[in-house]
Every structure is written in structure tokens, then in C-alpha cells.
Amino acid sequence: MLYLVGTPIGNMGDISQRAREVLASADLIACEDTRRTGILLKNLGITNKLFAYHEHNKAAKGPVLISRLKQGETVCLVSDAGMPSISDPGEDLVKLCIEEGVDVSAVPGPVAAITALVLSGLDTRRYHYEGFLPSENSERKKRLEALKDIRETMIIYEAPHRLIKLIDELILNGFGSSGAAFCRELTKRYEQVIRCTVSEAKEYFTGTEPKGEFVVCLQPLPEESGDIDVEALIGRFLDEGLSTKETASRVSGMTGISKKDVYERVIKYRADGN
């Protein structure tokens, strides 16, 4: 049996009694970082053989784990924090188990995405989990463009050294006026939730260095332009010194009107001498 075991995302007091028992009784504990999981086990008073299973060795180590599972061993899979199989290679191991007829069970635990969502103050009835955006520019741009069509609260993970870049990208894609919650150090001593618009976040983090891993909950763009004064938006962005192309991109993101149509309206706005 493979057990997917949820571990604390910060506060060690969040480990469940069932998680303790399952980890203690396992033959093997597969983890992303043996040093980090080793600290967790030491705090729990558990001595067990750790097995490194992560993004860079999953192709080779996955079959090894399947072999041991088929021999009747009990294997636990943990991530560095939270529930395994969410934005980590546990997803691949679960698929392998299903393909090979190996039973899989879950020991639920903390999840950063849901913790941030319920703290955000945004709509929790429906939500879209995005996780980490691709690092490659082309794929990243595609995903950012796709976010503009999502009508539920979005949940994005980001590292502190890339947070300003993410904020700039969101603004460029029209999310400047969208409400957001920037959640850091969840369940830890210095837990903080900053609720503001994306544009306000740019101002805040320009003066305050981002620290800790972030979960960003983001309000979707308006479904229709409705009563939005498109010309007023165009004038505002041009007054701020944005180029015709940048203005078209931002207004398109905020209103749902195609970039091509907005671009033509910006050209007309300039030609009319506004």
C-alpha cells in the first residue's frame, strides 16, 4: 500500500495523530528532501529509512518504489510541506501505482492553497488552482493569457525572489485593479495576509522586500466590459506614459475586449487629439 501523507506547511502542531501512526509503521518513507523530512521525523520521534524521490530522479526511482510495494511493503510518500501529489512528482507515482494495480490511500493534511483561500476574503465557492506558473517565457505567457478567461478565484504559488515579476506580469495582463490576497509564512510565527489590489501590491512590495513562500489568491477579471468607460481607461494609461501597445494590452485584460479592437481604439483616441 502507498500512503500519501500530508505534513505541516509550517506549524508542527498541525501533524495529525493518524499521520504519526502511519509514518511510524511504514517500511519506507519516500520524500523530496531527506534532510527536511529527517527533521520532521526526528521531531516526531520516528526512525525510519528514507528514500529520495523527487522531480529529478522520479523516472528511475518510481519503478523501484513500485517493486517494493509489490513485494508487500508499506510505503509513505510525503512532500516537503503539505499534501504530496500537488505541484510535486507524487502525481507520477500515483499514476504508476494505478497502472500497476497497487493500492493507494491518503492521510489528509494541511494544504497551503486552501489555507490561503479561506483567509483571502475572496470568493471560495469556486476556485482555480494554478500552482506555480511555468518558468519558460513562452509557456508562462500562455498561462498568464489563459488566466484572463478564468472566472473563479485563482490560486498561484510564487517564490519571494520572483514575486515582483509575477505582479508586473499580472498588471500587464490587466489584473491591476483585481483584488488579491498575498499570503506568506502560512501557519508560522510571522504569518501575514496582505489584502489589496494587484497594483497596490506592486507599490507595497517595491518598498518592502518579499520574504517567505507566497500563495497569491487572485480575483478574476470582469466577465464583460459592462459600464466600464473604455476611453477613460485608455486616457488614463496613456497619461501614465504607457505605449499604445501596453495600453491596449491592459485595457483588453480589464474589459475582455480583444487586443486588436482596443489597439484600434487607442490609435483613434490619439488621432482625435485626446
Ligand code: SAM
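Positions refer to the first chain, counted from 1. Keep in mind that what you see is a predicted model, and the values were worked out from it rather than measured. Between two forms, the rigid core is defined as the largest C-alpha subset superposing within 1.5 Å. What changes on going to the form predicted together with the ligand:
- Residue displacement note: residue 266 has its CA displaced by at least 2 Å between the two forms (rigid core superposed).
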The other form holds:
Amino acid sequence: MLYLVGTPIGNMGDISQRAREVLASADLIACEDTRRTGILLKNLGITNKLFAYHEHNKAAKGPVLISRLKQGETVCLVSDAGMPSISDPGEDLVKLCIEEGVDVSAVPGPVAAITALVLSGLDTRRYHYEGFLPSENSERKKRLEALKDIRETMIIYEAPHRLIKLIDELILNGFGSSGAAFCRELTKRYEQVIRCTVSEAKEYFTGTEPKGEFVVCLQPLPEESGDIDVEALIGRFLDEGLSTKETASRVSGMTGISKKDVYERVIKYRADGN
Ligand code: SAM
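Can you swap the form predicted alone for the form predicted together with the ligand?
Starting with the chain above, the whole complex follows.
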């Protein structure tokens, strides 16, 4: 049996009794970083064998784990923090187990995304888990574009050194006035939840360097309402003498449609001879 075992996202007190028991009785504990998990296990007084299973060796090590599981061994999979398979290796091993007829069970534990969501003060009834946006430019742009069509609270993971870049990208995509929660160092000593609009966050983090681990919860853009006649708004602002750029900015702020999209619509509006 493979057990996916949740471990704390910061506060060691969050390890469950069942996680301790299952880890203690396992034949093998597969983990991303044997040094890091070694410290956790040492704290728990557990000395089982560790086995490195991570992004860079998973293709080779997955079949090794399957073979041990098929021999009847109990294997636990843990990640550096939280639940394995949530923006962490694990998904591939679960798929492999299912393909190979190996049983999989979970010992649930904390997940940074859900911890942030419940603290965000945003809508929790429906949500979209985005995790990390791709680092590659064109893929990242595509995902940012896709976020504009999501109508549920979005949950994004981001490294502190890229947080301001993410905020800039969100503003560029029309999320400046969206409510957000910047959840930092959850369950740890310096836990902090900054609830503000994305534009306000830009101001805040320009003065205060982002440090620690972050989850960003983001309110969706308002649905392009049938009640708002975007073209009529564009016409009104152009008639008032505003430039294409100013019109795009004003209409974007009023409708939640990205500046870039409105900008293109203003160009088209002008080209159509209005
Ligand atoms: N498997 C983990 C989970 O269940 O949430 C996620 C692992 S992912 C590799 C690491 C990212 O999770 C961090 O970059 C950060 O965005 C988020 N994270 C993990 N622990 C956190 C914490 N204590 N506070 C805020 N964010 C955290």
C-alpha cells in the first residue's frame, strides 16, 4: 500500500497522530529531500529508511517504488511540506500505482492553499486552484490570460522574489481593483494575511520587501455584464476627448475587462469609423 502522508506547512504541531503512526510503521518513506524529511522524522523519533523521490529522478525511481510495493512493502510518500501531489511530486506515482494495481490511501494533513483560502475572507464556496504559474514567459502569459475568465476565487502559489512581478502581471491583466489576500508564512511565527486590492498590494510590497512563503487568493474579475455596453462607454470617453490609452484605462477600471482587451476594442471602435 502507498500512503500519501500530509506533513506540516510550518508548525510542527500540525502533524497528526495517524501520520506519526503510519510513518513509524512504514517500510520505506519516499520524500523530496532526505535531509529535510530526516529532520522531521528525527523530531518524531522515527528512524525508518528514507528514499529520495523527486522531480528529477521520478521517472527512474517510480518503478523501483512500484516493485517494492508489489513485494508487499508499505511505502509512505511525503513532500517537503503539506500534502504530496499538491504542487509537489506525487501525482505521477499515484497514477503509476493505479496503472499497476497498487492500492493508494491518504493520511490527510495541511495544505497551504486551503489554509490561505479559509483565511482570505473571499468566497470559499467555489474556488480555482492555480498553484504556481509557469515560469516560461509565453506559458505564463497564457495562464494569466486564462485567469481572466475564471469566476471563482483563485489560489496562486508564488515565491517571494517573484511576488512583485506577479502583482504587476495581475494589474496588467485587469486585476488591479480585485480584492486579494496575500497569505504569508502560514502557521508559522510571522504568519500574516494582507487583505487588500491588488493595486494596494503593489504599494504595500514596494515599501515592504516580500519575505517568506506566500499564497495569493484572488477575487475574480466581474463577469462582463450584459448590462454594461462597453462600446457605448468607449464612445462616451472618446467623445469627451480622452485618448485611446486613457479610454482603455477608464473602461477597464469600470468593467474589469483587461486594459489590453479594451485597448483593442477602442482601436476597432475607431477603425469602424465611430
Ligand atoms: N504541497 C504543499 C501544499 O500542500 O500546500 C505545497 C508545496 S509547494 C512546492 C510550496 C509552495 O506552497 C510555497 O512556494 C508557497 O507558495 C506555499 N506554501 C507552503 N507552505 C506555506 C506557508 N507556510 N505559508 C504560505 N505559503 C506556503
